[in-house]
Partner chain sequence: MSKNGDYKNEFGYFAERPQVASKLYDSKYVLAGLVIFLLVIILPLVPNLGKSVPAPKPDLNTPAIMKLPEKERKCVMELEYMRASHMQLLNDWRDQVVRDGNREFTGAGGKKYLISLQNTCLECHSNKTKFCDQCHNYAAVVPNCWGCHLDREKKQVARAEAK
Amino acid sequence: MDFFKRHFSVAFLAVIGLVVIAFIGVKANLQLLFGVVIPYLAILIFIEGLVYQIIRWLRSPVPFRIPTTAGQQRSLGWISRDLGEKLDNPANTMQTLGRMALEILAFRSLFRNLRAELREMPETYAGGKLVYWSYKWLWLGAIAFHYAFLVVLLRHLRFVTEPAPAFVNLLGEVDGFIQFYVPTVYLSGIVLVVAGLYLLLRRIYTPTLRYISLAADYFPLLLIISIATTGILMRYFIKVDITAVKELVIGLATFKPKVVPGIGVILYIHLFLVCVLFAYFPFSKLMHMPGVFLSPTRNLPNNNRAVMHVNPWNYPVKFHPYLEHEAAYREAMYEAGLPVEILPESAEKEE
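What is the structure of this single chain, taken in the form predicted together with its partner chain?
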């Protein structure tokens, strides 16, 4: 098995295995385990792991600015900077907040994505010309995926709250505005699956990407695609008693958990995959969610030259001055005819 097959099949079989585990578990009447114990455990691991990882990150000092910037930095007064340059190369807190907002809300750095390709230009370049050109599909796929996921997550608040907040109802109305099918199709669900599949296929079909993709890259994507697929199956095709589902979930949310009978297996598969996602979160690449806030190349103003930065672990250096060096080798240096500052005693005797 080659590198790709090994890494992809591990992730793929893991997701299939999780589905099978949930299926068998519910068939064996372990609703208490899959409906109550595992969800609580997953949330506990999620919060505890998240806090632990962030505290661990906090132990690393970041004393200097890393100006990976594209834009004129603040300089002499007569060198003008437009808004784009201020946001790309911020000099103060407000501008840095602007850069962070662009990064977190609009995925600015993915918008800069380039792709190298060999362009056939037989008249001018034999063998083609290597060009780097803007490639926005990654940005589009990523932003569609993340916002769709956010909308899906917020819509699920209707299971956790009673009564559901007005904005959740509004979100559901906007999301299902095409009023197609029964129950109304939510666009965010479709966008989530399509964008997730794009991000997965991109890893599989681009040779350079496949070369650097590991099981830890495929697994979250496959897991999220499976979660969205089971959710869509449950809403439109293999229906479950939604009132009973809400009873189960709100029981968890009010810390008065109870097993509600009469819920289809598909709900438990969906729930178990979500639990695995939450429990897996703190130990995976998904930590880019809190991590993006702590990116040193994004969240620090580029004031390397304007402000003095002192290395916090500067230690007292023991210098070895020239005179000490000469004192150690004076005789030998003198004999070799090298110039010395102080003549050795033997030389004084000769005189």
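Worth saying up front: this structure is predicted, and the values here are computed from it rather than measured. Positions refer to the first chain, counted from 1. Rigid core (definition): largest C-alpha set, two forms, superposition within 1.5 Å. First, how it differs from the form predicted alone.
- Core-superposed comparison between the two forms: the C-alpha position of residue 17 differs by less than 2 Å.
Alongside the form predicted together with its partner chain that was just displayed, please also present the structure of the form predicted alone.
The next block holds one chain only.
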């Protein structure tokens, strides 16, 4: 428990510290720093870090086909495979693309996640029985979190473009179709917070997850929840000048930055947290987003039976036949009592 408290406290205090830094900075009239300099610096770090990590991954050699598969691999012609097995164990590029699409868009491997638990059954099993069952809550929380995050990002394009693209307006109408509050409540923001809290609480209250969790696991979740929370506060409770916000963001996007008066502190806190997330992204576990496209365990067909793969690292090696090996160690082998094809000279003299 002390291990958990230490790592969770570090992440929690880090997020609180970021909020305090932005608050104090704006109160000290550093709007230029938090509204212009830090956003540009964060985007620069994000792009350079992302490119660096992708290039580093692309340069990593993959000498063999190492896809993680399940189901029947393509074999003899009379052994049939259904569609599920083709997607589980792809044999060509099209099947691999189908597998990747399901993995990226539907989290298929997480959907098939199983949970294991040792249950006490003294009447039938001494010491308990290990039971497996389907566990879909993690899949539901993860897919809700990611899709809500995606919708929120796309909706924010209306602050960058003038006029906003048609699909952004349509997305906003669909996202806010339930009107029980003024202004319109966007479900994606609520789902993002709820799903983020579920993933955080699951990590805290599951003993095995809590044991392996570090500050780097808690920090991004707390940061994203804080970003969503400040966004909700701005929209429904602490009003800000939307026209001024859009003028600030468009100025950043068109490289004509300027400090717009009349923007509340909450907007700068929200923007600062977003900048920290962008700068932190390339150096964190959040890189699983582009990493899934480059993972050799996912993006390679499993055709090891059909195609011979030669390790490109192999260099010419001089192989020694057995007789050459015996000639080098014949005396020692004979003295140790090992059988030899040709007797050494000392043995012939003894005879």
